[in-house]
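Given next, in structure tokens, is a single chain: the form predicted alone.
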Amino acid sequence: MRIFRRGDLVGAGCGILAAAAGVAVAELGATLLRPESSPLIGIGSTVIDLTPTPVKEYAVRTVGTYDKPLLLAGIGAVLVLVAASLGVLGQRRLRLAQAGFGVLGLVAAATVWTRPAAQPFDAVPSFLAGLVAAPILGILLHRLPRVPSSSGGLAAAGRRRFLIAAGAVAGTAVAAGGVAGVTRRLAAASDARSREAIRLPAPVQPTGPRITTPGFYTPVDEFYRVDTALTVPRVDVDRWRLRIHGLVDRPITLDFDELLSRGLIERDITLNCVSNEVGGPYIGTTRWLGVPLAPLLREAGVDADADQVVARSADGMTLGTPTATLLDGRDAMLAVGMDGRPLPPEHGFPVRMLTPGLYGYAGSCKWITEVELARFADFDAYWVRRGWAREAPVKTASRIDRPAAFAHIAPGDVTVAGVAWAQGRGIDSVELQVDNGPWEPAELLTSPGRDTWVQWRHRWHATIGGHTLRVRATDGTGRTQPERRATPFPDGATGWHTLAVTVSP
């Protein structure tokens, strides 16, 4: 039994362009309302806060940072499935298809409308995509030759029709398209030049000269990004706030100059993500410039009970931070700057929050408008939901920068060189062994405090063959990091930083 007909090529076509032309007007419609209303971005959303742990950490360790590109290209693959199985449908059943085409658009709208952040509005273009492509497939299809030609092919007046249909809907789309991605190159040059604007008054804490040793800051355009946000939001400064409320006594509502008004302290910070494998990339160090947080809530007045502080972002993102933690003394901020200059958008801007000592996940809101002070018993935040631990302190590691895993290098003195890392402990000391040699201590560079990485070098005889390099350290407690490998979930990873280098002549 032949299951395709010969047109069925055809319109599967017709039900990709439709797609494409609603998917079109509703990213343009997005572009004016909201980027997070794009139903793209929401169905996107939902698949990551849907996908089990294991896998987003699988891949994490396998893409890194091309994740949300994949997944984005991996949900318009199975948009066209989708929409290429409507269009062979409709051949036989219009009415059928054009209804599937609404259901898509309903989905997408649902899953826009319930993500955390969602505004009324936020529906709209994905019920633009499916009032847009249903008729549009009814006009395709409408136009389909139904002679054929002596020679089997499609009679040549109707072919024309269709063509022209078919070439009006790609043209639509791609303009549509177009001016989606001119509005938004738009809208992001006049947020750059509305940042660049901003002026940080100078801190009333500076933490003195920076370290002039290559390679300890990292810089901004480097430094890693791991978030959960397809799209990154677009946060007008002017209208901008903040709110500390939940179980305090006052509750404080600030704007963005009232809360620079309170004074500004600047810190040399390293900030790690708990997903970073053993000698992973996810770790990087900055000049940090924010307002201390302890003292707003002090302010507002914490209750004895308020063990958590809930802290939510701009796109519903939701951390939790144990409150002691934020009132011990660290130099907890809101953090409004890096190296200098306003926050970057895909790093908080206008405002982040930074705890010293802590995975970003439970001390580094982006984006954040509110703090809400809270207890452990009556609400999880969004990992720990997903099984990660409650309390994430950072765990010592270390890592092997020079020479690179499996190099070729020439025999005679060699620099080993990379960081180590205990943030709010600091390092005491860090050893090297080559082969199944004794542990040998390596030199520590300066350092600006126990909250930053710590460089280290060793002077290494290579000897010519292969040899495999391992790096230890030790915290400012006395404990070394342990042997024993862990992967990052469900507190962080630990194990020796170990690799493989050849000696050459």
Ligand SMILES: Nc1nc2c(c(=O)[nH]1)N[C@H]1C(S)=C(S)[C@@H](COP(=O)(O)O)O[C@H]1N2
Second form
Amino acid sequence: MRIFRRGDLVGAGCGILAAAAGVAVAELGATLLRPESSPLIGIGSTVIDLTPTPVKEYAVRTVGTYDKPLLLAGIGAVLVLVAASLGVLGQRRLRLAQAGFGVLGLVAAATVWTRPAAQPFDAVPSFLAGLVAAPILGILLHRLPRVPSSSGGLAAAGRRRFLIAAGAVAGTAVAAGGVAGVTRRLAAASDARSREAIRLPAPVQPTGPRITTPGFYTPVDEFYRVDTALTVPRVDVDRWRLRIHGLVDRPITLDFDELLSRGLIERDITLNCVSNEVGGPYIGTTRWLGVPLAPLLREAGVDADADQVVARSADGMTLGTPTATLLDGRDAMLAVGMDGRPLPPEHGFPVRMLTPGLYGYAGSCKWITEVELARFADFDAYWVRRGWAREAPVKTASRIDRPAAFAHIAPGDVTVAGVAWAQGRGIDSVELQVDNGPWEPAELLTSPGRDTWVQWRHRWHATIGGHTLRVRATDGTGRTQPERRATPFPDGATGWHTLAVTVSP
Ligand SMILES: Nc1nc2c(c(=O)[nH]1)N[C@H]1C(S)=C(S)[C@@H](COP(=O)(O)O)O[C@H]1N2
Ligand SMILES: [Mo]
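Pass me the form predicted in complex with the ligand as well; I've looked at the form predicted alone already.
In what comes next, the whole complex appears, and the chain from above leads the way.
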């Protein structure tokens, strides 16, 4: 018995075309409404939230920031398979297959609607997808010639009618998708223009001169990005509000100008992700501009038992920070600028929280809209619910950036260089070990304070052969980072960054 009939291929094609038309119309709808209402984004975001932590860690480790495009591609592939099956089914039981598309639309709507920051009309594009795909499947399958011609193919006249219908559907889908794409690009360009137009006031508390060593500051467009947002939240700065509420005596609501009028500070701060492996790339340093958070908390009057500050974002993310940490004198801020310019959308425009000394997930909420004073006993933030630590001070770490791992270099004097960080505690010393030789002190370059990484370098006389380079740092409290390797989960990686190089003439 043959499992597939020749006609099945045509049926599968009809199913895929119907789905494509539905998705294209839905994406167009989502573009006009808001990006978060896209059924693909809804399904993808739900998958992200449901993904177990070890799988997420594996994804971050292996595919890094390609995780999002890959996830969307995976969802697309599954959709193609389901749509093809529905198309085949539709040749025998059309109503059932159409109902299948209806169910797909409802499932998508449910994922969109259950997003933490969902809005009432967000389900409309998903409904549209089902409402478009089901009848189109009917139309396409009805146009299929019933009687195969003697050659076994489709009868010529019937084939023409079918191809015209299929072409019309495909054309409409491509056109709708194209319009959606262009509209999105126009919206992004107009967002960029209004962002460029923002004039941030000069800081009332400027910081010292810029560090001039190359590599100290991470170019803003190369700054690592880690978040769960499949589509970057679009926040209208004119409608943006920050609400400070919860266990406080006097809740505060501020718009953007009111926030700026509180006076800005500027600070060099290194931000890094708890998911960074030893030697990994999820760390960056820039000159941040923002409004100090502690005075605002004091103004609101924090209740004595409010031991947690819960930050909420426009995309429904929650991050929890110990209240005591934010009030201990560090430069925790509501940041509005990086490197003198308004925040880029991916880094939290218009306002993000920034807590020096803590990993990003525990104090640096992007697209922030709410600061709620709460109790750890009553509420677990997003990552804590997934097993990550409540308290997340940055662990002392160091990295070799030059030479690169597995580099081939010439013998003679070589500068080995990299960075070391222990935000809040500062770096006392960095040591380099070649093969199993003695630990040698590296030279530390100028750094502005305890909240940034420190660049280090060491002259090494490289001899022919294979060599292992290893680095370790000691923080401002005199503690040397432990050798024991630990993976990032649940409170940050440990271990000495080690790499191998080959020296040959
Ligand atoms: N709204 C929101 N804020 C967020 C996140 C997020 O997923 N959503 N991720 C956090 C994590 S895990 C890190 S490491 C930092 C990264 O900030 P960056 O992307 O600007 O480098 O943002 C934090 N703030
Ligand atoms: Mo992170």
